[in-house]
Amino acid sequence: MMEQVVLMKNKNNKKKFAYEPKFTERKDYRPEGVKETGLVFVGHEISEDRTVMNQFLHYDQLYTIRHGWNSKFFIGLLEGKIMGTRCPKCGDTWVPVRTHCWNLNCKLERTEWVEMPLTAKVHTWTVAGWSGRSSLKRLPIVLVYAIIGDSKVAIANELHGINPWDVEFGMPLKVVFKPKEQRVGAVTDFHFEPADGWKPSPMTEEKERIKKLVEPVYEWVKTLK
């Protein structure tokens, strides 16, 4: 399929590289009341000798992400599925997905897509003690980078169901998605969960000194309102 679509050509005789989309569904899950406005002065201020101005600029408005090749990825997580891309040469397989292999002997072969199973192990992690507003009550957050199936990069998410201390290199994590009418087509759709039957190994040292760093926040997210 992907052949035709190389050697289309349109109007002008010029080689188009994808079809125009005919897009047959849409859903809008934004919130009640906002609107795009776009750039808008919305107001100032002066001081008493009228020395100094201030201007309030509003920016708001409606973005458009058009993810191309890489549509099936996000089209897999509203359908609560993982969708990688694997070289049919090498059989390397990226979560997130590569279109082209990056191995020099496949000399950038395009990749095809496979479904990758919500099983996935540490590769690294960090836990955050502070954030943004709207995450400040989630405190603190371990942030893993994990490896999906046989993927050959890691990908970001949130580990949750475990104590930030207890988490360790390499082990086994599986895949939790949000129901499915909560889904928005983002990599916020799902984390990372400890897998089934999986148990911490023993308090260590390091162990010891992330937790004496860390129950303090929890204490401090105890007083936010």
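Numbering follows the first chain given and starts at 1. What you are looking at is a predicted structure, and each value in this text was computed from that prediction instead of being measured. Only the largest set of C-alpha atoms that superpose within 1.5 Å between the two forms is called the rigid core. Compared with the form predicted together with the partner chain:
A displacement of 2 angstroms or greater separates the C-alpha positions of R50 between the two forms, with the rigid core held in common. Comparing the forms between the two forms, the C-alpha position of E206 differs by 2 angstroms or more, with the core used for superposition.
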Contents of the next structure:
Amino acid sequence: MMEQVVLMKNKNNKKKFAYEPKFTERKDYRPEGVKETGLVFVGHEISEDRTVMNQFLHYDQLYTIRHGWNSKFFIGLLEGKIMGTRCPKCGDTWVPVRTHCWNLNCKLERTEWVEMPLTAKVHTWTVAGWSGRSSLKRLPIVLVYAIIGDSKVAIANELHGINPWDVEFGMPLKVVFKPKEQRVGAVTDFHFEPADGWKPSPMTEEKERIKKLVEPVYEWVKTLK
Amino acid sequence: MTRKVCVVGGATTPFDYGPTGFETIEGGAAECVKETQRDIPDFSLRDLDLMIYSHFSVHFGHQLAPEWIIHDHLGLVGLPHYRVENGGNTGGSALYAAALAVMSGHHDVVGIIGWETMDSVSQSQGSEFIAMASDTRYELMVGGIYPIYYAAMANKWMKDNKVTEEDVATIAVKNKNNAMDNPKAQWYRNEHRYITVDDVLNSKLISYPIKKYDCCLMSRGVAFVLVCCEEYAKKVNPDGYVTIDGMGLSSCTIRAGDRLNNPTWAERYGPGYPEMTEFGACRCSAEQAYKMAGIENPLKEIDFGEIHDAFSTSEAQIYKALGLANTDNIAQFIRDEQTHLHGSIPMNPGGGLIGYGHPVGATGLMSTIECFYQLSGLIPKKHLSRKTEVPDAMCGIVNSHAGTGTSISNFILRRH
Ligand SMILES: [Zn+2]
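Okay, that's the form predicted on its own, but what's the structure of the form predicted together with the partner chain?
Let us now look at the entire complex, which starts with that chain.
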């Protein structure tokens, strides 16, 4: 099935390989007052002996990620759905999605979309006490690789609603979406929480160890501006 | 193999986060070449017939095609050049490209220069830049930086293999302490102290089970390696050259979570491998390198290695992927200190990424250089003591590693 791969002519009579999508929905999530500055030298410093100079170059660029055939997954998130793909030949199913089958015997067969159940299980996990600049205030983060429904692969996302030391391999999860008005069509629109009725097992030596490691993280995050 | 490939020299600048004394990339490159010329005075830049540049990210360098700056500065106008980029395996991939160029017979003398200036941004911003090599659409925003991805993989791997936090801490201790007599190493230039397992266990949580001292260092640094045909090696360094007898390069999925049931791996190694805990690309590329070098029992036939210890946990995982141990004996293999200097296969005597530093584009070349120094008897000259010299080393392995194991190369180097 070939979608949208047609030879078109635009108004200058030049050949194009696809229709220009007509974007009828647009939303800006940038915090108020934040705009692109592009490349700017914003300062410098010179050592006392004047042998070393540092220049501060700031760059803030806006990127456009065009999702194309993957779009249904991200649009699905806006609608509170986890969309997966399935190969009609071999039946393998994926979240994160693949638009062509990975099984070499299927010769890059185009996959079909399937709506996945909002249930998952932990494949593996970690508790983060440090992260990238934009995530520091969310620490400590419980990150899991979880298998949604009958997906062949695991997807990474945060696990909320649990003490960091209580996570277990194989524990049942539910997919929880942000309120509709806060969704942006990115993987951060959802997170995992323990499935209803799941109870943590009693404390163990390992749990105590993680608790001891995590406690200073809570204190440190409070000091972040 | 059509033609023997040799390594005859190489050097790095000091590695550091902050001033190294060689702040510009072209200045650092020139000093690395000059140190190599002091080791092998018969080497002239006129002899080069190809330059390969090894550099990971323009995010750190704020300059597209920065290799043009270095090439021009070295006075190499007219010489063919290109850049190789392959994540953390950039250095290994550049070496692979240089070896292919010589092997083919088309080039005789190939220089490789690698660098990264990761201190151009804060450490937390740097972590985010590197995380842009993970899938930005599915992973970058979910708190995802590489230590977190690695920790999730390692957590399950350690349980599956009965390896403990203490076990992997011994690896971090080994590498930092190995760097104590290596004046170019970042650990030597900064904290410079011998540490213990308790120091690692008590260091700050990065992502369970990984702590601060289990992690490699974010660095500024430049490296140069000279690769050539045997005829040239005999001419400029007849007593010290080393041959690349085996090499392998392999790939795995970009997202670790996609490894669980991958049909290609299942076909090659059986269902359930590499799960998301084993480094399939390391196993596969090691097998290629061993086959080419005629190695049947790596533990017996390889004397030491310089391997990609981005984390103490990943060094442990690499031991297994290199076939040095299996699920039944990997924990004991680590506890027996088989990879310490007194063990049967010392790993990272130069300090590795945990001790020496990890300026990504320079890292695989740093590992190659340390391996070359061991095999050519240069350790006493390059380190401050003989403590980290592997006695009578004849055969070493160099390992370079990218993503969450997304691209991995292995090389077998031998004293000729
Ligand atoms: Zn299929």
